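A lone chain, given as structure tokens: the form predicted alone.
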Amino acid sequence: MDRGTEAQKYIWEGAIPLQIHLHESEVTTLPPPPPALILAPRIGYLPLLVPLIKPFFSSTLPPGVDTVWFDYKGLPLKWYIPTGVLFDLLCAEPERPWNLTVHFRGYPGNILTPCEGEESIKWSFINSLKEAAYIIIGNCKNVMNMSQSDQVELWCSVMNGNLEAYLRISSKLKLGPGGDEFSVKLNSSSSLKSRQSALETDTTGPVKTGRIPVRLYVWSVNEDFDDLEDAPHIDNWDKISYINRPVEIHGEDKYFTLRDAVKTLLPEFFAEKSLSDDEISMPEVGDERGLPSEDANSMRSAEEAGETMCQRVESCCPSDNAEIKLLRIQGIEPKLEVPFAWVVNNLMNPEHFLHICVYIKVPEPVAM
């Protein structure tokens, strides 16, 4: 039985300490309730924490129907983005515990798509899985033909962080992180570099295509900063560009690295020079950002994937003097020489997407 790699186990067991405060407008008692302290799974979703959080605040809530949502420093958080990705995107300088505010009233429907609890999250996950299947093998029949029991078990494995159960069920979908030729090519080429580390040993078996589903979150800033604690605060989702684009692998003998993958995803920043690892700041942990609200719809169906997976970044600037300040995947800031096969095989989310958060310093536009 496949028990997963050591890196996969770390990802699935990973959790973010949260300190959750009830918004002051919903406090009806004195003294106000203390914040709730809980651990949020990296691969989970914030609304799934509501059953754990509500008992801390139920006695002080005003009358009304619950419409739960979260914010970070006033920014409503997209419920369909995995918690770990939000943290990597929105906390440039690691914040532990991560201080969030929960609201049980006043849902911001102009910013967030409706969420009806666990069912909404489950179907968002399944639709993302369909989208990934469409990208990898050209259709989503394997996902659509899942038995009801397998579908339930797959979702429960994600909610409960059960990697073994997840691998057992997901293997039936025959998706995998890459194709037979892709996996063999990358794993064999990586051995040429003879890396005596976990990067060589933590690989999964071969699978079926050379197209890797990627969700890329790009934060472009004009202000320069050397320390992440000086990075500007994100107060609007419009500041984040969201790319839903596959990485396609070409070349039989090429040693394909994370740098090569980033070049294919952000060609506008690599038009004139290659990115070196010395150009990336390497602090200890994750950042958080999200996607524009209209992009939530790209997760709704596999059919839409055909249109959205090649979506371009609209707010990125030309490559002249642009600098990648930070690149994070699953809270890790990997070196760009890392074999992309290792990244795919070990850091992919359960819905078969690789989520990459990037901070880019771009020059100020010149007024004409």
Given for the second form:
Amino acid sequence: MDRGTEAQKYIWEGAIPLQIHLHESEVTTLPPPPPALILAPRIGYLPLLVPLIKPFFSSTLPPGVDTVWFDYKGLPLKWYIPTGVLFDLLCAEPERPWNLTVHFRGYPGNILTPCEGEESIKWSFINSLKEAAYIIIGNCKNVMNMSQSDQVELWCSVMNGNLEAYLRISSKLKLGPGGDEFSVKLNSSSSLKSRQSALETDTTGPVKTGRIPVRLYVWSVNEDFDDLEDAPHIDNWDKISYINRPVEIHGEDKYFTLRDAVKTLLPEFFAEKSLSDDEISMPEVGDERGLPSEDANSMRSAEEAGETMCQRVESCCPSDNAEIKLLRIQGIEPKLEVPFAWVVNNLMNPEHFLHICVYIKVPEPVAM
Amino acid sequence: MVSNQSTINFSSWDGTLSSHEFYLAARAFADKWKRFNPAFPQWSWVPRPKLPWTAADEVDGYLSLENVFLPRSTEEDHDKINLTGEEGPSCSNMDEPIDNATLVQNYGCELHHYDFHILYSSSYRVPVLYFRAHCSDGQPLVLDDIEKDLPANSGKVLMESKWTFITQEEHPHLNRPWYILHPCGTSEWIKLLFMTEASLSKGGVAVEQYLVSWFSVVGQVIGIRIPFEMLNNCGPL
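Following the display of the form predicted alone, present the structure of the form predicted together with its partner chain.
Starting with the chain above, the whole complex follows.
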């Protein structure tokens, strides 16, 4: 039975300590309620925490119907982005605990898509899983034809962070290897075939294993900063470019790295320079010491590595060019020469998308 | 999949198209729309602002048709739609004569403005219809209101598959919630659509025809019919 890789376990157990404050406009009692301290799973979604948070604030809320949403320093948080990705993206320098504000009233429907509680989140998850399936195998029949009980079990495994249950159900979808072989080639169909499971339904049409579901969040910064602590705050979603484009892998034998993947997503950035693999020092993913909450040590080393990387980039590219300040996946900055297959198999989220956060410094203001 | 002559070869085609083909098809669709629907609001191509890290030759953008009036229909025939531009709103479908003095108060929400965008989905490799609607007073319409404007059959499907037919998602270029027709089945029905056409005998069809055929189906979901001549005419190829 597949119990998942070390890295997968760390990610599934990974949580972000949150300190949640009720927005002052919804405080009707004195003294105001103290903030709620809670651990939010990385792979989870913020509204799923509402049943845990509500008791802290229910006695002070003004009358009305709950339409819960969160903000970070005034930026309304998109509920359909996994909590860990929000944290990686919006906290350049990880803040612990992460101070969020919760609102039970006044949903900003012009900015956020409505959330009707768990049902909305579940369907957002299933629709993403369908999208991923379509990218990987060219149709979403396996997801559409899931039995009701499998669907429920899969969703519960994600909500409860039960990796083993998740692997048991998701293996039926045949969306590719979830194994720990470091050298698994994504474009070899044999890796798919080796994971036949009890419920066998023939996939029709050609198996397209050369497309990998990736959601890329690019934050372009105009100001320069040496330290992530000094990174400006993201106060508007328009500053983030969201690129929802699969990574396409061509060529059977090529050793396809994370750098190659990023290159296909941000071609212009890599157009003129060639970063040499061995000169960029980044923390080893495998060295991560996972803890239920994020490991401060790995973060420190990641930050140092980020600086090393910046120096390296600066020294090899013309000053009028954009530069990558940071590339973060699941809270870590993997080496760019790590095989992309390893990154995908170990660091993807349960809906089979790899979420990559990138900070790019651009020389002049960009009209977005 | 697609040869240099921008024709689709059926032998290995899976009903999808590349982003560049989408661009070609979109331009062709807008041109054709103009030719056959000169009196209607026009589709225009909105390019995505150039970002410093995107490839120079990349064509990223979407087709846009905005401010289409869909007067709230109280009649059985939901299929007919009054396609008029902002300049000449003809509200002739109203059963009751409109008293301008009370228009704002009583009929302020009768006219529904619709914005339609056609975007390319890199995941599904097909076009996706994005839309939003608001009343004359600027109040956005929720799906329940929109449902009443849709042809009866669409409303039925909507009830049956709440989460998989029309969903509210973020417009990737505008960062705001829009409604979308879910694209997961598109390549399947597009393939069927093209296979049964006369073009099968020719062994292929022009990429330029893709969006016209696509919209002939998708348009019906939202109640917009395209002129038959538009479908019939296969263009310069």
